[in-house]
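Just one chain is shown here, as C-alpha cells, and it is the form predicted alone.
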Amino acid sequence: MRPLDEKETTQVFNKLHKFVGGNLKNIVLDNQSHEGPDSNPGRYCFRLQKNRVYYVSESLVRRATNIKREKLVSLGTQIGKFTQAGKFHLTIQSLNLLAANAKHKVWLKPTSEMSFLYGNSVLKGGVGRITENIQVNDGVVVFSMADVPLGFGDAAKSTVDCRKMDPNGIVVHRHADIGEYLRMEDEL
C-alpha cells in the first residue's frame, strides 16, 4: 500500500469534486479519525493497493506497515479503482462518503427505487425531489425519500430542463447503486 502520486491524486480529487464540490475539503482536511488507541485522532488519507484506492485513517496505515504488501488484501474503505487505461472510477463503496458530502441530490419515489436498484437510470417520473442548480453532467447522489443513499450517477438534464420534460425522460445516468452488492458480489 502506497500513497497516491500527483497524477493519481489529481484524478481522484477531480472525480470526488464532481460529486461533492467544495465539500472536498471536509473529506481531505477536516475529517478527523477516531480509530485506534492513539490520543491524537489524526486524519484520513488515500492509499493505493493493487489499482484500488482506499480512504483510510493514518493510524491504521501506520499499523498496516507490519503486514507484507502481498498479504494485505484491503485496508479502510475502498472508494474507487484505476482501470487498465489509467482512468479512475468511483465504486459503490464510496457511497457513504459521497452521500455525507453531496452537493447535488435526487430523491426517488418509492415506486422507482427498485428500478434504480436493478441498474436502470433515473426517469423523471420517478423523481420525488431534486436539488436546485444541477447542470448537465454534474455528479448526483440518489437517495430514497427516507434519505437512504441508493447510488450515484451523472445528471442527464439540468434542474430547469427536468421540470419541462416528459415523465419517461432520463434525469440521472446511473454509475453505481447498492444493488451491485448482490449483482456483482464476486467482483467487489
The other form holds:
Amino acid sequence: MRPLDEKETTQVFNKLHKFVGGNLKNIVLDNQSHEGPDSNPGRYCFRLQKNRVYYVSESLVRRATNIKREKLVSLGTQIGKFTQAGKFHLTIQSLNLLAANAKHKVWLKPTSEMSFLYGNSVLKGGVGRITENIQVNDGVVVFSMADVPLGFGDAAKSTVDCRKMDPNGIVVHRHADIGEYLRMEDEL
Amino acid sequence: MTDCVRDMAEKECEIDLGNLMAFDPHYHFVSPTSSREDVVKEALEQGRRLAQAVVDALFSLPSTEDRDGPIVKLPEPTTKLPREKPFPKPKPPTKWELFAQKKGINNRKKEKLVFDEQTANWKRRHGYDRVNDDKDIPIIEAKATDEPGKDPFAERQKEKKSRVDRQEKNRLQNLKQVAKSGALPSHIQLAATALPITGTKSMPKKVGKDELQNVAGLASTATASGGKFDKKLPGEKPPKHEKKYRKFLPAAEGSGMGALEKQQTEKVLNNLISKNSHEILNIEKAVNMYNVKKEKRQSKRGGTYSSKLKPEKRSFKKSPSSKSLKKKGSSSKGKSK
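Same protein, different state: after the form predicted alone, show the form predicted in complex with the partner chain.
Once more the chain from above appears, this time first in line as the rest of the complex follows.
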C-alpha cells in the first residue's frame, strides 16, 4: 500500500473529472469520514495496492499499515486499477462514488435495463431520460428509472444529436455495469 | 694464480665454488670486548678476504673466451644447504593398499602396449583408444539369459560408467582420509574446500547470472566518482541501477495523510480545475439563450413591421439551431403571409 505519485494522481483525477466534473473537489477534499475511534472526522485519500487504487478513509489507512503488503487483499473502496500498460481504468466498485457526484446521467427504460446489465451498450431506444449538455466522450452514469445506479460509460453522441438519432444508434459506450459482479466475479 | 691458491690454503679458507661461497672455519675474533666499530671493521676485512678468495678461485678455473668476457663452468656445490620447507608427512595407505598388504599382493609392472585381438594391432592398456574398447565391438553374441528389449551396448556403457563413478568415489574417500591426517598434497589443498573431500554438509552455492551482475554493478560503482570516469571493458553493459530507486511518500503519516501528500493532491486538483475552468461557461447553451432572447425581441418588433421579408430570412437561417426558434419562425412566417 502506498500513496499515488504525482503522475498517477493526475491520471486518476482526470478520469474521475470526466464523470463528476467540478464535484471532484467534493470527493477529494470535502468528503468526511466518521470511521474509526477518532472524534473528529477524517478525510478520504487514495491508496495504491497491487496496481489497484482504493478510496480509503484516513483512519483505515493508519490501521491498514499493520498488515504487510503481500497479505493485504483490499481496503476501503476500490475505484479503479492501473493496467499493465500503465493506463487507469475505473472499475464498477466506484459506481456509488460516481453516481453520488455525477454530472451527466442517462436513465434507462425498464425494458432495456437487462440488456445493459448483460454488458451491452445503451441504445437510443432504451433511453428514458437524459441530462442536457452532454458532449461526445463525456463520462455518463447510467441509472434505472427508479434512480438505481446501474453502471457508467462514455457518451457516443451529444444530447443534441441524440434527439435526431434512429432508435438503434448507440448513445453510451459501456465501461462497467453492476452485472459484472456476477459475470466477472473472480476478476474484480 | 697458483700463488694465490697456495695463499688461501695457508690461511685455511674453504671454498665452495658451486655455491660461489667461501668460509674460514678456524677464524676467531680476537677480543670479544673490543668496541662495536672495531668488530664491524674486522668483519668487513674478513669478508673482503673471503670474497677475494672466491674471485681468485673463479679465475683459476679453465675458461672459454666469449664476447662479454671469459666464461667458466662452475663445479657441483659441495656444501649441503638446509631444506626450506619441512618434510611432507607420510600419506596414510589407501583402502586398496591396506587390502593388498593384508593379502600379500605385490604390484607388478605391466607393459603399456597390449596386442588387441579385436582390431589385430597393438594398443594402449588404459585410456583413449585402449585395448578391448567398447566401441570396437560391432556385435555382441546373444546369450540364453538375455532379456528381450534390453540393449546390450547400452548396458555395457552403463556398467562402465558405474565403474568409473565407483572409482571416483573411492578416490575422494581416500583423499578424505589423507585430509584428516593433514598430509594433503599442496596441489589439491585449494580444491579440498569443495564438498566431496572435506565432507562439509552445505553444498557450495552456485552463483547465478543476476547475482554476478549485481556484484559487478556494485564493484563498478565502488569508486570515488561512482564509476563515472572508469574505462569500460569491451562489451561491458552499464550497471542496472544507475540512479536511485523510486521514492514514494509514506503510506500513513500523522492523521493518515501527510502534509506532502495533501499538497500534491491539491496541486493536481487545482491544475485540473484551472485547465477545465472554461467549461463552467457552456458556450453552446449561452449562444442558444442569446439567440432565443434576440428572437423574442425581434418577434416583438416583427409584429409592428409584419409586411417586411427580412425577419423571415433570418428566422430561416437560425431555425435549425433550436426548436423554440423554429416555432417562432413558423409563427412569423404565418404572420408574414
